[in-house]
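Shown here is one chain on its own, the form predicted together with the DNA, set out as structure tokens.
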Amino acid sequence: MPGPAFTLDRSSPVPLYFQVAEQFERAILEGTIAPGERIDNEVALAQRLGLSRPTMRQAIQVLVDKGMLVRKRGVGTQVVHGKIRRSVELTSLHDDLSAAGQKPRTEVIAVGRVEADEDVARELQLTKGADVWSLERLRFVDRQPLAHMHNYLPVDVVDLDAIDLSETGLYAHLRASGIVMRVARQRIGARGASVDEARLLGERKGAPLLTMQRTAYDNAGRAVEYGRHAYRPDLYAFELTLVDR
């Protein structure tokens, strides 16, 4: 596959076959290495880089699961056919958009301390009626709006007064703020629009919204933030990769 001649840094705190991994993505974008395009075996890679095996292993794996390449045991590695569209990732909309290149305009409609009601407190792991942060949102893109949000958060968390949300994205800020979010879980679905989501997202009532709910754990499994958000179908979809391992 000769492809470029990687470079590895050993004194950089990056790991090793973080490098690689970073180094093949590049060239198989750009599409130095074409789709179809069988990369060179294991053990070869591994020795042309003075590296281990398990190590270039690891690095391979990193693109697997990202569904850019595919093994066949007995043929060898190589580089998936079609398009590579980025899986959903644990980021928000606000992350998406302006990895897309757009510059998304966020309008804080509410926010304030409420009692969590039945279902906040479960995602939550809280008590009914529990203090909860209430933090509703319009997001627009090129003067539209797209989407609206209301997410929940446990209190202790995070202090939501001392933010700008209308400048950077929720998620940005938690992480900002060290909590580190592992886990989420989602559910997408749709619905008719309800007369005040119609008004808020310039639609009619009962126009097909798409829908999503997510709750997002830290690392120690506790729960972080809970949303409910309802988007334009013609402005937004999800976009997902599966890998069958």
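May I ask for the structure of the form predicted on its own now, the form predicted together with the DNA having been displayed?
What follows is just the one chain, with no partners and no other molecules.
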């Protein structure tokens, strides 16, 4: 394929390889280059852009390292199936998918009041055995199961029986209820899929999953939500920007 049009600023302090990689990434995320599509080889791209082959190779390697391109012997360089990349911010998966132009679908597996176990009670600053809302959902994107989500909330925060959480996001409803979440403590990890997770996410038992645990606090410092989520790593990634201070 000829590839997208690039605009290179040779007077910029931003390295040329990074400018190329950044514009390639934007084209992939916007769908200008489709998943599975092949791109021109390094020699052809370098000639078209007036760059050296090492510069072009470095640009492509940036995208290979990000998992957006893959090199296949005898085939060439191809765009990997699109992966959801989520910045680590105090937002919900539903909001992030919608903002990215995706059409998330939610299946509510179970919702109701349960007694808080030791872990949930500690995170929500409650006594063990206190009543809490338990919300279990499966989030889909492009008809594929993406995430298995389990959230817990104090019963005095919101009435989950009063809303249809297959049609609206949890955080969107909390905001509409006047709850302002200011800060969250979040842990990202990985582990093998349980039998239930494998069945729900269409994976095999023990397959690697990305995990996230988050406790969110409102502007008064009250713990209002605790979530334990698992994601398919072939469709999802967390993205962070690191700054040297």
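All values derive from a computational prediction rather than experimental measurement. Positions refer to the first chain, counted from 1. We call the rigid core whatever largest set of C-alpha positions still superposes within 1.5 Å between the two forms.
Relative to the superposed core, residue 231 undergoes a C-alpha shift smaller than 2 Å between the two forms.
After superposition on the rigid core, the Cα of residue 72 moves by 2 Å or more between the two forms. The Cα position of residue 189 differs by less than 2 Å between the two forms after fitting on the rigid core.
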